[in-house]
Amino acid sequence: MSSEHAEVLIVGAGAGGISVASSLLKRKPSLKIALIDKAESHYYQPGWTMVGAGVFKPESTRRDMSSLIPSGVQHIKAFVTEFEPDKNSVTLDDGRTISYDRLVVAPGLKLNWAGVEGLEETLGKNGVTSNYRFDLAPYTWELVQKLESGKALFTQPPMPIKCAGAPQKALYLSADHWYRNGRIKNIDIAFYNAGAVLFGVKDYVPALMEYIERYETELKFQHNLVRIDGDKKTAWFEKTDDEGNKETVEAEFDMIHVCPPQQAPDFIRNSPLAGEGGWVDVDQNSLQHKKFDNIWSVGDVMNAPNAKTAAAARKQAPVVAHNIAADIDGHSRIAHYDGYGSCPLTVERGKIVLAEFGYGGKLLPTFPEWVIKGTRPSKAAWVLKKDILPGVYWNGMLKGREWMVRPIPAN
């Protein structure tokens, strides 16, 4: 067994572990820091809606893993298999225990397709698909183009999960195509949610529930998905009312879209960063760990109140990469994150109500009214998921580039 040690460990080579590296470097470039993560492939995730609507391409969104490792930080490719706090390390599916100064928990989250019985026998085939996948994606795309009548299921699971919104664009996008090709008419589209709203801030709900009217939606709440048959093209939803009371109710589909329900990975959940729930337990200010002084976490794995989204993990890793020199140089001017996220509503193709707020939900719009107007749908928020978004995020995220994202020290 070998033992290593960086002054500062990063688990997990996502958006907000890359981010944190980056901008870590930003400030101190003589920093060792070493980042854990055995992928060969990173993903721009919130690309995937536009590849599942036929506007990105898949490829577009996929880049090596090697390429996006900031110079100078050493990549371990390996698993975490255990954490150790008390004595600062990690140990590695390969047997190695990597020692640290400092820890920063990245890696996500876990998508829990076994969390609904039959759904992975049937993904990718039988009309069963998901934007939530790279390979699936395209599938989605591929369905929505071919059906021309029958019924159309969008299903979305109890929070939290990655992308609150992401379940519903799925289906504002598929309805916009057959809405602008005339067979809206023809097609059955109901809207399966486990929760008992449309969307968790309720300033955006009046400009979402327009288009749930135009494209001829029926919601579902209090519906969660439980099982599939794909061969059958049915699918069943444990129901819930009022009082609390549960019947299990079955629907038809010729096309269903599925978010699966979501968890923190394993490895976090049964270790002794995790708090309830299973996340890594932060301080949603500091985002520093509330057990383990020397332990911070962002992105999607940490219990922080906030939407998980990529733009949370961007306006959170400058937050972690300051509050993290700022120990190392031994004083307490510490930067605060507000809850930030952004969910960019895709309701048509062309226009997007740009859903952007912080805990509590309130509202935190990066831009004047003038240019974008959140509460309402504009071809100014269509341009800016896709055409400046992700460039802002391979240029300017992940390589420390703090763009209209960098912390103010509290006082």
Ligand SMILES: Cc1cc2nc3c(=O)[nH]c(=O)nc-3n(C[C@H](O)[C@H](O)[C@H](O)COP(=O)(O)OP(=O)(O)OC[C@H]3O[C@@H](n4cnc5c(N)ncnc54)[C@H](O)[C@@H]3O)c2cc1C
Second form
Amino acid sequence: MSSEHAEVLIVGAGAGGISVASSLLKRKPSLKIALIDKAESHYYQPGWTMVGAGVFKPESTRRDMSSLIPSGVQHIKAFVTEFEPDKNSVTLDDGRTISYDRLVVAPGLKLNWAGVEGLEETLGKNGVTSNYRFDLAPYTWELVQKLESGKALFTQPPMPIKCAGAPQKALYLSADHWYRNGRIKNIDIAFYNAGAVLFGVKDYVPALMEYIERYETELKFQHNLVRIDGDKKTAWFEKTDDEGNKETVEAEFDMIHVCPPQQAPDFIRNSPLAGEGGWVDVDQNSLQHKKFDNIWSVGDVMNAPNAKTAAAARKQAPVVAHNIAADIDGHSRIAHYDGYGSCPLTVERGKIVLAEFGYGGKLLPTFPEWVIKGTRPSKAAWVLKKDILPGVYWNGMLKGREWMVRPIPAN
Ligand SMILES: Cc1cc2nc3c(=O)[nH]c(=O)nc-3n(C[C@H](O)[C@H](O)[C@H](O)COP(=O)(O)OP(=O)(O)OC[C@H]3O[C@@H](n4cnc5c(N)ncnc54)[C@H](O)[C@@H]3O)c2cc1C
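Would you generate the structure of this protein in the form predicted together with the named molecule, following the form predicted alone above?
Full complex below, order starting with the chain above.
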């Protein structure tokens, strides 16, 4: 394969990109695949919630990117800056152009830290933290351990975000620590959520509300974090009432866990691949681009209305691999993605409310109720998250082993 052309070119070697490459190789071992990504490290981001609670060591969530690229796949160490779908090519940040027969777009989403005034300057100090960054999740745990009394705030930006449950997972695990060591009566906890509900799928809300009550958490809906001053330990929120009127609300804190606003990466938003909102515009069943039929997308970057999670990418990657193989073979027996995503809500150390659902909020539990009843806190789901899922990620999903996610062609 010349370095300038790939039969299948994959942009982004994250959870989705590597999984598609591996799943494609399982189907077509001689296919010439190239993966473009300049990042030196690959992260198991679902582990960061556990790092923020002192359960996982940060290093267990990181691996050298080069060690994960499937053998036989060309690794192009660069970032894509531009797409030219009419010419079947992409441009890289080092000026090179790479052409392709088929393209998979998987660069994840952009954490827009700059979208909150004053946030970037104060992250990692003054009690301001976020589990959304590898280097900051340990600081969350440090703050939680140190806080004896005062005000602890947790924020959630407007949807869509990756792992919609992660902002409240940080809350529950922090509060659980204070609850167990008797400090909680001296700590005021508040959850400032830009949205209007605690969790998007209503079946899980009653179990979550029990923990909101246990931790005596104040819920502040329709409050969007817009500014923060670390030195003054003050945050400002834009509050929207039911009539759409807006006002600014000020809150002081001793510690604040921020989930940043999120959007499609700039090079996607400004490309011909973007649909409404800037995300890659795909058919939600086939994950094929709506306009360019030799392009597919997987993971957080595309606009299918699923929960943006690694669990979703785990289900999507085999679908995309199957559909590309079908396209190469010239048959139409394509597979459909059902919108599956999963959010293990760590409500306390040792228990999880395992949300698993597809398009339209349809519950899609993996296990029978006697093993894990998703709508109730469960010890088995904690064991799954802590001891089993990391192995499923590193040794299953990223290696193209489609345990329980093998696609069934729809027609
Ligand atoms: C705190 C936190 C908790 C989470 N908890 C869970 C959970 O419990 N369960 C769950 O299933 N999911 C969880 N997630 C979400 C999950 O990690 C993501 O949904 C998943 O990683 C998305 O995969 P992806 O391949 O789309 O993007 P990513 O895994 O983010 O990978 C994107 C890759 O694209 C590369 N890239 C970016 N720009 C370019 C470019 N221009 N050119 C080439 N490459 C580029 C990046 O370097 C990166 O390697 C959590 C995430 C966070 C942050």
